[in-house]
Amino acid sequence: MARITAGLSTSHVPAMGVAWDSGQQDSQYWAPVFAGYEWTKKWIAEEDPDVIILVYNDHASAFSLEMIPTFAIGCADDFPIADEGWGPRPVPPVVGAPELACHLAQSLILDEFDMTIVNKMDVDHGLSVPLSMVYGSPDSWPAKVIPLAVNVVQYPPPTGERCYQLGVALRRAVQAFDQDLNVQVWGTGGMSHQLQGARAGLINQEFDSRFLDNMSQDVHALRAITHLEYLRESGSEGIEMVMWLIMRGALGDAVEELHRHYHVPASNTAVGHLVLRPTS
(Lines of atoms letter the chains of each structure in order from A and count residues from 1; the text may use other names and numbers.)
(Lines give C-alpha, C1' and ligand atoms only; values in the text may rest on other atoms or scores of the structure.)
(Ligands and ions follow the chains in the order given, each with its own letter.)
Protein backbone atom coordinates (compact mmCIF):
# COMPACT_ATOMS: atom_id res chain seq x y z
CA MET A 1 0.00 0.00 0.00
CA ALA A 2 0.99 3.65 -0.28
CA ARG A 3 2.39 5.17 2.90
CA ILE A 4 2.96 8.65 4.29
CA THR A 5 6.59 8.70 5.41
CA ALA A 6 7.12 12.34 6.40
CA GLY A 7 5.58 15.76 6.69
CA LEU A 8 7.10 19.12 5.88
CA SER A 9 5.90 22.64 6.56
CA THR A 10 7.27 25.88 5.21
CA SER A 11 6.39 29.47 4.53
CA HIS A 12 5.76 30.30 0.88
CA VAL A 13 6.68 33.99 0.84
CA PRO A 14 6.61 35.18 -2.81
CA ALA A 15 9.75 37.29 -2.30
CA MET A 16 11.64 34.10 -1.47
CA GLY A 17 10.88 32.86 -4.98
CA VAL A 18 11.95 36.16 -6.52
CA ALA A 19 15.19 36.11 -4.53
CA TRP A 20 15.91 32.54 -5.58
CA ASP A 21 15.13 33.15 -9.24
CA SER A 22 17.34 36.26 -9.35
CA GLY A 23 20.34 34.57 -7.72
CA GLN A 24 20.24 36.38 -4.36
CA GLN A 25 20.76 33.23 -2.28
CA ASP A 26 24.08 34.46 -0.88
CA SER A 27 23.08 38.07 -0.33
CA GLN A 28 23.32 39.47 3.18
CA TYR A 29 19.54 39.69 3.49
CA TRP A 30 18.53 36.32 2.04
CA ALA A 31 21.40 34.01 3.02
CA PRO A 32 20.06 33.33 6.55
CA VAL A 33 16.63 32.44 5.10
CA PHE A 34 17.94 29.95 2.56
CA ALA A 35 20.51 28.46 4.95
CA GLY A 36 17.69 26.88 6.91
CA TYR A 37 16.77 24.69 3.93
CA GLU A 38 20.21 23.20 3.30
CA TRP A 39 19.57 20.33 5.71
CA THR A 40 16.26 19.64 3.98
CA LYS A 41 17.83 19.53 0.50
CA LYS A 42 20.16 16.72 1.64
CA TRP A 43 17.36 14.94 3.47
CA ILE A 44 14.92 15.00 0.55
CA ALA A 45 17.54 13.49 -1.76
CA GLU A 46 17.79 10.51 0.57
CA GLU A 47 14.04 10.23 1.14
CA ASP A 48 13.20 10.47 -2.58
CA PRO A 49 9.37 10.65 -2.29
CA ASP A 50 7.30 9.43 -5.21
CA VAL A 51 4.44 11.86 -4.59
CA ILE A 52 4.04 15.05 -2.57
CA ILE A 53 0.57 16.12 -1.49
CA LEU A 54 1.21 19.84 -1.28
CA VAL A 55 -1.25 21.87 0.77
CA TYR A 56 -1.22 25.54 -0.18
CA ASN A 57 -3.50 28.48 -0.87
CA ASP A 58 -4.15 30.02 -4.24
CA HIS A 59 -3.57 33.78 -4.50
CA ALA A 60 -6.25 34.64 -7.12
CA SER A 61 -4.37 32.74 -9.82
CA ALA A 62 -6.54 29.65 -10.35
CA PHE A 63 -9.53 30.93 -8.40
CA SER A 64 -11.03 34.39 -7.95
CA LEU A 65 -13.67 35.99 -5.78
CA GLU A 66 -16.19 34.58 -8.25
CA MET A 67 -15.48 31.01 -7.09
CA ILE A 68 -13.68 30.05 -3.89
CA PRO A 69 -13.65 26.38 -2.91
CA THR A 70 -12.84 25.64 0.71
CA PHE A 71 -10.84 22.54 -0.25
CA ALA A 72 -9.81 21.73 -3.83
CA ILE A 73 -7.70 18.83 -5.10
CA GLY A 74 -5.83 18.89 -8.40
CA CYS A 75 -6.42 15.73 -10.42
CA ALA A 76 -4.76 16.79 -13.69
CA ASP A 77 -1.74 15.27 -15.42
CA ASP A 78 0.18 18.51 -15.04
CA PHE A 79 -0.14 22.00 -13.62
CA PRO A 80 1.38 25.01 -15.44
CA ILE A 81 3.13 27.75 -13.46
CA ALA A 82 0.82 30.74 -13.06
CA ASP A 83 1.55 34.23 -14.33
CA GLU A 84 0.98 36.36 -11.23
CA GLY A 85 1.46 39.64 -13.07
CA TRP A 86 5.15 39.57 -13.96
CA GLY A 87 5.32 36.36 -15.97
CA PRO A 88 5.48 32.75 -14.73
CA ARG A 89 8.39 31.85 -12.48
CA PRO A 90 11.24 30.19 -14.45
CA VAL A 91 10.66 26.81 -12.84
CA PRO A 92 9.52 23.47 -14.29
CA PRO A 93 5.81 22.73 -14.67
CA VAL A 94 4.37 20.54 -11.95
CA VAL A 95 3.64 16.93 -12.91
CA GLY A 96 0.56 15.51 -11.21
CA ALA A 97 -0.35 12.05 -9.97
CA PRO A 98 -3.89 11.77 -11.34
CA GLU A 99 -4.52 8.14 -10.41
CA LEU A 100 -3.70 8.73 -6.75
CA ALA A 101 -5.38 12.15 -6.78
CA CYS A 102 -8.66 10.71 -8.10
CA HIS A 103 -8.49 7.96 -5.48
CA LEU A 104 -7.98 10.60 -2.78
CA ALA A 105 -10.89 12.68 -4.07
CA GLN A 106 -13.20 9.67 -4.00
CA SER A 107 -12.04 8.55 -0.57
CA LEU A 108 -12.26 12.02 0.99
CA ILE A 109 -15.69 12.75 -0.47
CA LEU A 110 -17.05 9.40 0.72
CA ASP A 111 -15.47 10.29 4.07
CA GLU A 112 -17.76 13.36 4.05
CA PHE A 113 -15.25 16.02 3.03
CA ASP A 114 -16.71 18.10 0.19
CA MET A 115 -13.66 18.36 -2.04
CA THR A 116 -13.72 20.38 -5.25
CA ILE A 117 -12.16 18.32 -8.06
CA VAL A 118 -9.99 20.45 -10.34
CA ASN A 119 -8.92 19.02 -13.70
CA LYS A 120 -7.20 22.15 -15.03
CA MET A 121 -5.32 24.58 -12.82
CA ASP A 122 -2.32 26.91 -12.87
CA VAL A 123 -0.33 26.91 -9.63
CA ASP A 124 1.24 30.03 -8.16
CA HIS A 125 4.00 30.87 -5.67
CA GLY A 126 2.09 29.19 -2.84
CA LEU A 127 3.04 25.86 -4.42
CA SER A 128 6.17 26.63 -6.44
CA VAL A 129 8.19 28.46 -3.76
CA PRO A 130 8.20 25.47 -1.35
CA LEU A 131 9.39 23.22 -4.18
CA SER A 132 12.25 25.64 -4.94
CA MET A 133 13.24 25.90 -1.28
CA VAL A 134 13.52 22.12 -0.98
CA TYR A 135 14.64 21.02 -4.45
CA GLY A 136 16.56 24.06 -5.71
CA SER A 137 16.59 24.53 -9.48
CA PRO A 138 16.21 21.12 -11.16
CA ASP A 139 15.34 20.65 -14.83
CA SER A 140 12.20 18.83 -13.64
CA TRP A 141 10.74 18.33 -10.17
CA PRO A 142 11.95 14.95 -8.80
CA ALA A 143 8.53 14.05 -7.35
CA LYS A 144 5.00 14.13 -8.66
CA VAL A 145 2.76 16.64 -6.90
CA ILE A 146 -0.92 16.64 -5.94
CA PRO A 147 -1.99 20.23 -5.23
CA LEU A 148 -4.47 20.57 -2.36
CA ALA A 149 -5.71 24.17 -2.25
CA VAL A 150 -7.31 25.62 0.88
CA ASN A 151 -9.24 28.87 1.13
CA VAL A 152 -7.50 31.09 3.66
CA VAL A 153 -8.10 34.28 1.68
CA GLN A 154 -11.85 34.94 1.83
CA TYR A 155 -13.75 34.68 5.12
CA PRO A 156 -14.73 32.17 6.38
CA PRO A 157 -11.72 29.86 6.12
CA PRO A 158 -11.90 26.35 7.56
CA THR A 159 -11.03 25.90 11.22
CA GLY A 160 -7.79 24.35 12.38
CA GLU A 161 -9.75 21.38 13.72
CA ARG A 162 -11.43 20.81 10.34
CA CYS A 163 -8.05 20.96 8.63
CA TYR A 164 -6.56 18.52 11.11
CA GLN A 165 -9.42 16.09 10.53
CA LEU A 166 -8.94 16.41 6.77
CA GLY A 167 -5.35 15.33 7.34
CA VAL A 168 -6.54 12.33 9.34
CA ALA A 169 -8.87 11.36 6.49
CA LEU A 170 -6.06 11.94 3.99
CA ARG A 171 -3.89 9.44 5.85
CA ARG A 172 -6.64 6.82 5.63
CA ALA A 173 -7.08 7.52 1.93
CA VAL A 174 -3.37 7.20 1.13
CA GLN A 175 -3.10 3.93 3.06
CA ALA A 176 -6.03 2.52 1.08
CA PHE A 177 -4.26 3.05 -2.26
CA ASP A 178 -2.95 -0.23 -3.59
CA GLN A 179 0.33 0.93 -5.10
CA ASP A 180 3.65 0.94 -3.28
CA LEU A 181 4.31 4.68 -3.06
CA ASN A 182 6.42 6.83 -0.78
CA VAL A 183 4.16 9.83 -0.09
CA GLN A 184 4.94 13.03 1.77
CA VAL A 185 2.47 15.72 2.86
CA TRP A 186 3.61 19.33 2.87
CA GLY A 187 1.73 22.13 4.61
CA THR A 188 2.65 25.64 3.51
CA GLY A 189 1.98 29.27 4.37
CA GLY A 190 2.52 31.45 7.42
CA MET A 191 3.97 32.13 9.82
CA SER A 192 2.79 35.30 11.57
CA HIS A 193 2.42 38.23 9.20
CA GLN A 194 0.06 41.01 8.23
CA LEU A 195 0.37 42.79 4.91
CA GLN A 196 -2.08 45.67 5.29
CA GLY A 197 -3.87 47.94 7.73
CA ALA A 198 -2.72 49.55 10.93
CA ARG A 199 -0.83 46.42 12.01
CA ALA A 200 0.99 45.87 8.72
CA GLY A 201 4.35 44.29 9.44
CA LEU A 202 3.17 42.48 12.57
CA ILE A 203 5.32 39.48 13.54
CA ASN A 204 4.72 37.55 16.76
CA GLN A 205 7.78 35.42 17.46
CA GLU A 206 6.40 34.07 20.74
CA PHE A 207 3.24 32.77 19.04
CA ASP A 208 5.27 31.30 16.18
CA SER A 209 7.68 29.54 18.54
CA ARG A 210 4.85 28.01 20.53
CA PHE A 211 3.16 26.87 17.31
CA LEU A 212 6.38 25.21 16.11
CA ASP A 213 6.83 23.47 19.48
CA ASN A 214 3.28 22.18 19.55
CA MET A 215 3.38 20.69 16.08
CA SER A 216 5.18 17.79 17.77
CA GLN A 217 4.47 18.34 21.48
CA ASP A 218 0.78 19.28 21.77
CA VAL A 219 -1.12 19.33 18.50
CA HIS A 220 -4.41 19.35 20.45
CA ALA A 221 -3.63 22.90 21.57
CA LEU A 222 -3.14 23.97 17.95
CA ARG A 223 -6.42 22.37 16.89
CA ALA A 224 -8.24 24.59 19.38
CA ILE A 225 -6.90 27.93 18.10
CA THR A 226 -9.83 30.03 16.88
CA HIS A 227 -9.99 32.35 13.87
CA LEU A 228 -10.03 35.32 16.24
CA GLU A 229 -6.90 34.14 18.04
CA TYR A 230 -5.04 33.66 14.74
CA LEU A 231 -6.07 37.20 13.73
CA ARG A 232 -5.12 38.75 17.04
CA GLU A 233 -1.86 36.88 17.64
CA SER A 234 -0.46 36.20 14.16
CA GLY A 235 -1.95 38.89 11.94
CA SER A 236 -4.49 38.74 9.15
CA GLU A 237 -2.40 36.35 7.06
CA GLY A 238 -1.37 34.09 9.95
CA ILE A 239 -4.50 32.01 9.33
CA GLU A 240 -2.42 30.25 6.66
CA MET A 241 -1.02 28.11 9.46
CA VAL A 242 -4.20 26.01 9.52
CA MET A 243 -2.77 24.38 6.39
CA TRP A 244 0.09 23.02 8.47
CA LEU A 245 -2.51 21.12 10.48
CA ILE A 246 -3.61 19.14 7.42
CA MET A 247 -0.05 17.90 7.14
CA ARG A 248 0.10 17.21 10.88
CA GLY A 249 -3.17 15.28 10.89
CA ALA A 250 -1.88 13.09 8.08
CA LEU A 251 1.09 11.94 10.19
CA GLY A 252 -0.85 10.18 12.93
CA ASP A 253 -0.87 10.62 16.68
CA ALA A 254 2.85 10.96 17.37
CA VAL A 255 5.73 12.52 15.46
CA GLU A 256 9.37 13.37 15.93
CA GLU A 257 10.85 16.66 14.82
CA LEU A 258 13.77 16.14 12.45
CA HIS A 259 14.54 19.73 11.51
CA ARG A 260 13.44 23.26 12.38
CA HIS A 261 14.20 26.65 10.89
CA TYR A 262 12.81 30.04 11.89
CA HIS A 263 13.91 33.43 10.63
CA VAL A 264 12.65 37.01 10.98
CA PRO A 265 12.05 38.86 8.81
CA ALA A 266 11.73 37.89 5.16
CA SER A 267 9.76 40.53 3.31
CA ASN A 268 7.81 41.54 6.45
CA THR A 269 7.07 37.89 7.20
CA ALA A 270 8.24 35.34 9.75
CA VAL A 271 9.62 32.31 7.90
CA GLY A 272 9.03 28.94 9.54
CA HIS A 273 10.03 25.46 8.40
CA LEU A 274 9.66 22.01 9.99
CA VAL A 275 10.35 18.44 8.94
CA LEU A 276 8.45 15.78 10.90
CA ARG A 277 8.46 11.99 10.89
CA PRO A 278 5.48 9.89 12.06
CA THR A 279 6.33 7.54 14.90
CA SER A 280 2.98 5.78 15.27
Given for the second form:
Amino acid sequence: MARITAGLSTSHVPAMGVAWDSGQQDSQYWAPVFAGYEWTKKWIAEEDPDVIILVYNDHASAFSLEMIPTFAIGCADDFPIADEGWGPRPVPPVVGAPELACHLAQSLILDEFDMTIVNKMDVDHGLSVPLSMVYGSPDSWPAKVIPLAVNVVQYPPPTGERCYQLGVALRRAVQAFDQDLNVQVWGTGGMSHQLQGARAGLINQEFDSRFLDNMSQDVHALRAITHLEYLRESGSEGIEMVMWLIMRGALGDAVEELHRHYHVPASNTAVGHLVLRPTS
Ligand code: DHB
Ligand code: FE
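Form predicted alone done, so how does the form predicted together with ligand DHB look?
All chains and molecules follow, beginning with the one already shown.
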Protein backbone atom coordinates (compact mmCIF):
# COMPACT_ATOMS: atom_id res chain seq x y z
CA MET A 1 0.00 0.00 0.00
CA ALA A 2 1.19 3.50 -0.76
CA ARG A 3 1.34 5.82 2.24
CA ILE A 4 1.61 9.56 2.86
CA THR A 5 4.54 9.93 5.23
CA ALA A 6 4.89 13.71 5.44
CA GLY A 7 3.59 17.05 4.26
CA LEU A 8 5.62 20.09 3.35
CA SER A 9 4.58 23.62 2.54
CA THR A 10 6.63 26.45 1.12
CA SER A 11 6.35 29.76 -0.67
CA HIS A 12 7.30 29.55 -4.34
CA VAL A 13 8.51 33.11 -5.00
CA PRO A 14 10.02 33.28 -8.53
CA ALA A 15 12.88 35.55 -7.36
CA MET A 16 14.03 32.73 -5.05
CA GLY A 17 14.57 30.61 -8.17
CA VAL A 18 16.44 33.39 -9.96
CA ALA A 19 18.65 34.00 -6.89
CA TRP A 20 19.33 30.27 -6.51
CA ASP A 21 20.14 29.79 -10.21
CA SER A 22 22.46 32.82 -10.32
CA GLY A 23 24.54 31.74 -7.32
CA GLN A 24 23.34 34.32 -4.79
CA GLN A 25 23.17 31.75 -1.95
CA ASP A 26 25.58 33.72 0.23
CA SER A 27 24.29 37.22 -0.46
CA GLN A 28 23.14 39.32 2.48
CA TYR A 29 19.57 39.42 1.13
CA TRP A 30 19.15 35.75 0.20
CA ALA A 31 21.28 33.85 2.76
CA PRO A 32 18.63 34.11 5.54
CA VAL A 33 15.88 33.06 3.11
CA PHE A 34 17.76 29.93 2.03
CA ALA A 35 19.05 29.13 5.55
CA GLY A 36 15.58 27.98 6.57
CA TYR A 37 15.75 25.14 4.02
CA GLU A 38 19.05 23.66 5.28
CA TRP A 39 17.24 21.51 7.84
CA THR A 40 14.88 20.32 5.10
CA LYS A 41 17.68 19.36 2.72
CA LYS A 42 19.12 16.97 5.34
CA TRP A 43 15.66 15.67 6.27
CA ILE A 44 14.62 14.90 2.68
CA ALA A 45 17.85 12.96 2.06
CA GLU A 46 16.85 10.65 4.94
CA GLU A 47 13.16 10.45 3.99
CA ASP A 48 13.88 9.85 0.28
CA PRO A 49 10.24 9.88 -0.90
CA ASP A 50 9.37 7.93 -4.07
CA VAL A 51 6.69 10.36 -5.22
CA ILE A 52 5.74 13.95 -4.36
CA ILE A 53 2.21 15.12 -5.05
CA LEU A 54 3.09 18.77 -5.58
CA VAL A 55 0.19 21.19 -5.20
CA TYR A 56 0.93 24.49 -6.92
CA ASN A 57 -0.59 27.04 -9.22
CA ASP A 58 0.29 27.75 -12.80
CA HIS A 59 1.01 31.47 -13.32
CA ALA A 60 -0.39 31.74 -16.88
CA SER A 61 2.49 29.56 -18.18
CA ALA A 62 0.70 26.34 -19.21
CA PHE A 63 -2.86 27.63 -18.84
CA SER A 64 -3.67 31.07 -20.18
CA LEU A 65 -6.84 33.00 -19.43
CA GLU A 66 -8.35 31.00 -22.33
CA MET A 67 -8.59 27.85 -20.20
CA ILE A 68 -8.62 27.77 -16.40
CA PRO A 69 -9.11 24.40 -14.72
CA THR A 70 -9.97 24.67 -11.02
CA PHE A 71 -8.11 21.46 -10.14
CA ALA A 72 -5.81 19.73 -12.66
CA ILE A 73 -3.70 16.59 -12.20
CA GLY A 74 -0.64 15.88 -14.32
CA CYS A 75 -0.66 12.30 -15.64
CA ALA A 76 2.23 12.64 -18.14
CA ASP A 77 5.56 10.76 -18.12
CA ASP A 78 7.40 14.05 -17.75
CA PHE A 79 6.83 17.78 -17.48
CA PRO A 80 9.23 20.22 -19.22
CA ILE A 81 10.31 23.36 -17.37
CA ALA A 82 8.29 26.35 -18.62
CA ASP A 83 9.79 29.38 -20.31
CA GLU A 84 8.32 32.24 -18.28
CA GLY A 85 9.77 34.93 -20.52
CA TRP A 86 13.51 34.68 -19.91
CA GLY A 87 14.11 31.02 -20.91
CA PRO A 88 13.37 27.90 -18.87
CA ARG A 89 15.09 27.68 -15.45
CA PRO A 90 18.31 25.61 -15.70
CA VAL A 91 16.91 22.75 -13.64
CA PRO A 92 16.22 19.09 -14.53
CA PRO A 93 12.91 18.17 -16.19
CA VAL A 94 10.26 16.87 -13.85
CA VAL A 95 9.59 13.13 -14.12
CA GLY A 96 5.98 12.12 -13.46
CA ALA A 97 4.41 9.02 -11.91
CA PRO A 98 1.68 8.30 -14.49
CA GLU A 99 0.43 5.04 -12.98
CA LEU A 100 -0.21 6.59 -9.57
CA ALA A 101 -1.47 9.84 -11.14
CA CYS A 102 -4.07 7.97 -13.24
CA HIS A 103 -5.15 6.04 -10.17
CA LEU A 104 -5.52 9.31 -8.24
CA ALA A 105 -7.50 10.88 -11.08
CA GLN A 106 -9.87 7.90 -11.15
CA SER A 107 -10.24 7.73 -7.39
CA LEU A 108 -10.80 11.51 -6.98
CA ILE A 109 -13.28 11.76 -9.85
CA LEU A 110 -15.28 8.76 -8.61
CA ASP A 111 -15.14 10.44 -5.19
CA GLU A 112 -16.90 13.42 -6.87
CA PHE A 113 -13.93 15.78 -7.30
CA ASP A 114 -14.04 16.80 -10.97
CA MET A 115 -10.32 16.87 -11.76
CA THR A 116 -9.02 18.02 -15.14
CA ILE A 117 -6.66 15.37 -16.53
CA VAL A 118 -3.53 16.88 -18.06
CA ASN A 119 -1.35 14.72 -20.33
CA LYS A 120 1.02 17.45 -21.55
CA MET A 121 2.12 20.43 -19.49
CA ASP A 122 5.10 22.69 -18.86
CA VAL A 123 5.60 23.53 -15.19
CA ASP A 124 6.58 26.98 -13.94
CA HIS A 125 8.24 28.50 -10.83
CA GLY A 126 5.23 27.51 -8.70
CA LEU A 127 6.44 23.90 -8.96
CA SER A 128 10.17 24.21 -9.66
CA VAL A 129 11.16 26.72 -6.94
CA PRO A 130 9.99 24.42 -4.10
CA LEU A 131 12.00 21.54 -5.65
CA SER A 132 15.13 23.74 -5.71
CA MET A 133 14.65 24.89 -2.12
CA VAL A 134 14.27 21.32 -0.84
CA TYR A 135 16.68 19.41 -3.10
CA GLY A 136 19.21 22.08 -4.09
CA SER A 137 20.79 21.57 -7.52
CA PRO A 138 20.87 17.82 -8.32
CA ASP A 139 21.48 16.42 -11.85
CA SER A 140 18.01 14.90 -11.74
CA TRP A 141 15.21 15.29 -9.18
CA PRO A 142 15.44 12.41 -6.68
CA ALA A 143 11.64 11.89 -6.55
CA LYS A 144 8.91 11.53 -9.14
CA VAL A 145 6.42 14.37 -9.10
CA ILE A 146 2.67 14.47 -9.71
CA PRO A 147 1.73 18.11 -10.39
CA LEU A 148 -1.63 19.10 -8.92
CA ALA A 149 -2.49 22.56 -10.22
CA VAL A 150 -5.08 24.78 -8.54
CA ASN A 151 -6.63 27.94 -9.95
CA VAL A 152 -5.80 30.76 -7.56
CA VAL A 153 -5.15 33.25 -10.36
CA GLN A 154 -8.60 34.08 -11.73
CA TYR A 155 -11.72 34.60 -9.61
CA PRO A 156 -13.40 32.39 -8.47
CA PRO A 157 -10.75 30.15 -6.91
CA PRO A 158 -11.90 27.12 -4.89
CA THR A 159 -12.63 27.68 -1.19
CA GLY A 160 -10.18 26.65 1.50
CA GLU A 161 -12.70 24.10 2.74
CA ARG A 162 -13.01 22.53 -0.73
CA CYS A 163 -9.22 22.33 -0.91
CA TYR A 164 -9.06 20.67 2.51
CA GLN A 165 -11.70 18.14 1.43
CA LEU A 166 -9.73 17.41 -1.76
CA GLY A 167 -6.76 16.63 0.47
CA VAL A 168 -8.86 14.24 2.54
CA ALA A 169 -9.93 12.46 -0.67
CA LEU A 170 -6.31 12.43 -1.86
CA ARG A 171 -5.30 10.59 1.31
CA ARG A 172 -7.96 7.91 0.66
CA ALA A 173 -6.83 7.63 -2.96
CA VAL A 174 -3.12 7.20 -2.11
CA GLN A 175 -3.92 4.58 0.55
CA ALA A 176 -5.91 2.58 -2.03
CA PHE A 177 -2.92 2.27 -4.41
CA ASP A 178 -1.45 -1.21 -4.14
CA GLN A 179 2.23 -0.41 -4.60
CA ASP A 180 4.53 0.12 -1.65
CA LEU A 181 5.36 3.80 -2.17
CA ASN A 182 6.60 6.52 0.17
CA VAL A 183 4.51 9.52 -0.87
CA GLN A 184 4.77 13.13 0.31
CA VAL A 185 2.28 15.90 -0.37
CA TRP A 186 3.59 19.46 -0.77
CA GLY A 187 1.49 22.61 -0.71
CA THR A 188 3.05 25.74 -2.18
CA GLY A 189 2.46 29.49 -2.52
CA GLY A 190 1.97 32.37 -0.15
CA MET A 191 2.35 33.58 2.37
CA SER A 192 0.60 36.96 2.59
CA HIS A 193 1.35 39.08 -0.47
CA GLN A 194 -0.20 41.50 -2.90
CA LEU A 195 1.50 42.13 -6.24
CA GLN A 196 -0.87 44.74 -7.63
CA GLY A 197 -3.08 47.74 -6.90
CA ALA A 198 -3.08 50.26 -4.08
CA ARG A 199 -2.01 47.74 -1.42
CA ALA A 200 0.88 46.23 -3.46
CA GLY A 201 3.60 45.11 -1.06
CA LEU A 202 1.15 44.16 1.72
CA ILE A 203 2.53 41.62 4.19
CA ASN A 204 0.59 40.57 7.32
CA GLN A 205 2.94 38.83 9.76
CA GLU A 206 0.19 38.25 12.33
CA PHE A 207 -2.00 36.45 9.79
CA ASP A 208 0.97 34.39 8.60
CA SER A 209 2.06 33.43 12.09
CA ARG A 210 -1.48 32.31 13.06
CA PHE A 211 -1.73 30.33 9.82
CA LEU A 212 1.57 28.55 10.52
CA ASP A 213 0.47 27.75 14.09
CA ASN A 214 -2.93 26.47 13.04
CA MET A 215 -1.61 24.09 10.41
CA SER A 216 -0.82 21.82 13.37
CA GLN A 217 -2.95 23.34 16.19
CA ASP A 218 -6.36 24.21 14.74
CA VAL A 219 -6.95 23.29 11.13
CA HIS A 220 -10.70 23.90 11.60
CA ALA A 221 -9.98 27.62 11.99
CA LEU A 222 -8.06 27.59 8.70
CA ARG A 223 -10.83 25.69 6.90
CA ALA A 224 -13.25 28.48 7.83
CA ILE A 225 -11.25 31.35 6.27
CA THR A 226 -13.34 32.91 3.48
CA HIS A 227 -12.20 34.43 0.18
CA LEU A 228 -12.94 37.89 1.57
CA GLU A 229 -10.82 37.27 4.67
CA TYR A 230 -7.87 36.07 2.56
CA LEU A 231 -8.19 39.17 0.41
CA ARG A 232 -8.50 41.57 3.35
CA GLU A 233 -5.92 39.97 5.66
CA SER A 234 -3.34 38.42 3.33
CA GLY A 235 -3.57 40.54 0.17
CA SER A 236 -4.90 39.67 -3.28
CA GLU A 237 -2.34 36.89 -3.83
CA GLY A 238 -2.62 35.46 -0.29
CA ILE A 239 -5.36 33.19 -1.67
CA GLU A 240 -2.49 30.89 -2.75
CA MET A 241 -2.60 29.67 0.87
CA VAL A 242 -5.64 27.47 0.10
CA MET A 243 -3.14 25.13 -1.59
CA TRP A 244 -1.53 24.46 1.80
CA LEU A 245 -4.92 23.11 2.94
CA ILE A 246 -4.89 20.37 0.28
CA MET A 247 -1.62 19.17 1.78
CA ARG A 248 -3.01 19.50 5.31
CA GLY A 249 -6.18 17.56 4.45
CA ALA A 250 -4.04 14.74 3.06
CA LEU A 251 -2.26 14.25 6.41
CA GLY A 252 -5.27 13.18 8.48
CA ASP A 253 -6.60 14.59 11.75
CA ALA A 254 -3.43 15.16 13.76
CA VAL A 255 0.03 16.30 12.75
CA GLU A 256 3.30 17.15 14.40
CA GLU A 257 5.31 20.17 13.25
CA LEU A 258 8.87 19.02 12.51
CA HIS A 259 10.26 22.25 11.10
CA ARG A 260 9.27 25.89 10.54
CA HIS A 261 10.86 28.77 8.66
CA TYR A 262 9.46 32.29 8.27
CA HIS A 263 11.29 35.23 6.78
CA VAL A 264 10.29 38.69 5.55
CA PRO A 265 10.82 39.76 2.83
CA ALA A 266 11.65 37.80 -0.29
CA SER A 267 10.69 39.83 -3.32
CA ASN A 268 7.15 41.04 -2.44
CA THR A 269 6.35 38.18 -0.11
CA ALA A 270 6.68 36.70 3.32
CA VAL A 271 8.41 33.34 2.88
CA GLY A 272 6.88 30.56 4.96
CA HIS A 273 7.84 26.89 5.14
CA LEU A 274 6.63 23.97 7.27
CA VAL A 275 7.40 20.27 7.47
CA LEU A 276 4.63 18.21 9.06
CA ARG A 277 4.32 14.56 10.02
CA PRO A 278 0.93 12.81 10.31
CA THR A 279 0.46 11.33 13.80
CA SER A 280 -2.99 9.71 13.52
C1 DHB B 1 5.80 36.70 -6.18
C2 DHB B 1 5.20 35.96 -7.19
C3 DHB B 1 4.53 34.78 -6.90
O4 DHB B 1 3.97 33.97 -7.83
C5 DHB B 1 4.40 34.37 -5.59
O6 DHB B 1 3.72 33.25 -5.34
C7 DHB B 1 5.00 35.11 -4.59
C8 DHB B 1 5.68 36.27 -4.89
C9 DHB B 1 6.58 37.93 -6.44
O10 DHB B 1 6.75 38.29 -7.61
O11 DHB B 1 7.08 38.55 -5.50
FE1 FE C 1 2.63 32.40 -6.88
